[in-house]
Amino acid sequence: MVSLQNEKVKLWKKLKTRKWREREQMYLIEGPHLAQEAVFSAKEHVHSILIDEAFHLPADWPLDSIEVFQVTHKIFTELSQTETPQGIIAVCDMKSSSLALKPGRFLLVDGVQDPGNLGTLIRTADAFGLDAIYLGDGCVDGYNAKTLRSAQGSHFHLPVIHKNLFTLADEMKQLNIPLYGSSLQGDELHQVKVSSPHYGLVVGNEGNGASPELLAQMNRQVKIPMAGRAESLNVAVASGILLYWLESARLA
């Protein structure tokens, strides 16, 4: 396959934009580590593997049901989304964007704009074994190339769902899932008793936090006590601390 005008190549190139990712429900991941994670953890979602003409696929990868395309270096460079292409791209189908809500543990992300932060949040939710991570209307795309690299394969381990958080909060309340919102005006963690094994944790925009209207729907607003002089913590760092607190209280 040598032509940039090939229909498959044109589609793959379009998947570099959010509009086409959402339309086709497909996305690109790049590099040996992420491609390997996709093949071994979520093979059913791997549509195709694209390799640069000089790249050699590992012999032990289970690729029997996956189309593999070797492309010219010029085409691969056109498809790559990194400054230093690593020779392999996987074309993946998005997991279902809907999930039948039931009691569980969830991270709700309101208006986070930095793809690196979002990727770290997805990876953190995965590390704590959460059931899903929900991205509100103002969030950066969950399948942005930088988000995918930062998440390090966690997209294959839990659902990443774009949904209106106000609607979701109402649905969680109906299921008696307690909602905790991270807020500088909240109660310090030691003042809050966690009594349910289920929860939804809301974290917000890097500069302004979660919206006041969304925080008003919380069962409790909470904050991390800080002895130093920093005004606030990075959203991904704060989320890790809050999830550790919730998990420790849940398992106590």
Given for the second form:
Protein chains: 2
Amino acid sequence: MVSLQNEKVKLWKKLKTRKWREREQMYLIEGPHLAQEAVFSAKEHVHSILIDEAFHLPADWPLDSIEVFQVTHKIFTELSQTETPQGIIAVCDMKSSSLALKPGRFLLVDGVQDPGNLGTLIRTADAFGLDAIYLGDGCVDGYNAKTLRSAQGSHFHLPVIHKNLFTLADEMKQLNIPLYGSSLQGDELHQVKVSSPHYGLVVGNEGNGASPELLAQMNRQVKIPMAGRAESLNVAVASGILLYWLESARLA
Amino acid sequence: MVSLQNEKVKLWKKLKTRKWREREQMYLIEGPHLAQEAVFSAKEHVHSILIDEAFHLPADWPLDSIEVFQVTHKIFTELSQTETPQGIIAVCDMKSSSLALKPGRFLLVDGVQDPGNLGTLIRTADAFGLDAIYLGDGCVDGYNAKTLRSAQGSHFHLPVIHKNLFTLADEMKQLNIPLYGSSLQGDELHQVKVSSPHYGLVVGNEGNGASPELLAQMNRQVKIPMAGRAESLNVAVASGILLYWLESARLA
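For comparison with the form predicted alone, produce the structure of the form predicted together with a further copy of the same chain.
Next comes the full complex, this chain leading.
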């Protein structure tokens, strides 16, 4: 058992804030399902496991070098970020945030504000097997508790990286990675031919889309044809359709 | 000003529950943005408008036959279903829940539990111009406050109808409307040829998908090809991709 005054407990508590997550390059994920996904898919990134005194850790988890700390119910409740704590938290290292860029398939997220939307974007990028997802300066934190919940473990499958998107767009251009931006002023998808197996897809803020300055850096601005009356699609839905379109062209 | 004992106020309060919404075939929508959309796009369905005593109703809204009630701040707060009430609620009639079925394009939602997901599905169906969205018996209420918020006014653009999906599937078959069901055991989209301009697309519960009994009634079960590691897509993202696929085939 560790006490509230313990230095480790103090650090874990700090990881509930974005500032400290970024400083330490670590974050907390919560609940047996996500902790299991972390331990089985990305063990090298799991720093330690914290369990409520009443929690029984499954015997078949490959914990090897992972430190396990049992804490009192009181401490666990202070560390938890959910309304109904489920007794287990994993302390994880952020994955490869200094990853060197090479040609591949990427989603670039500009100014998305809702953590649930961002988590769904991360899950969608994972489902299509992208190489990384990049979050621009104005984006909600990719490692906050709600984002992690809605991404359902996809953080352990692909790098989730905060980075300035203008710098990144420049780097992608130098590598001849075509950049597509989602925009209501763009060309409809059937008018656009995809000719490279690599791409960077930029999607933007829930209300305003991606910033015009960033869209100006794109090779093409594209738009999903829609026959109906809703002004726009949810950003995660639009991103799913655009990734399906890019992947269909790539695999055709 | 109307008092808390007023019969109208009592009815409005009851409309916060699903039981009373279904009994009265009426619902409440909240906030200036949604109320404006209701008044401008579906005035015939707006029964009355309730405003907080401090709220200033824009002078250019075409209110004609719509009754406007000013209520005290205390009553407004009791009627409101948001954390930060914005001073205006519209009382609306549900649209055409006894609509006669004819060939068209439909989304059928089986057992979706999250109101935010359901609202996004309604918004997506609207964006693609579908003729109606049907919600099966196990679905969360299509008219609850969170669903309405996340649908962003799409309820005023297409009918949102609760109906038994087995009955509906039978009716669609009799009209030769092809039924497609989203299923991880289905055929990948590029293997399936869409040959009718009409369709019913069935999508299902967040964790388990559509029920096997319902999927057994489909003409085809279909699956989005995914190269990555996430086990599945969010139901609204998957539905957006499937509708884009069906619409692209229809319009090609």
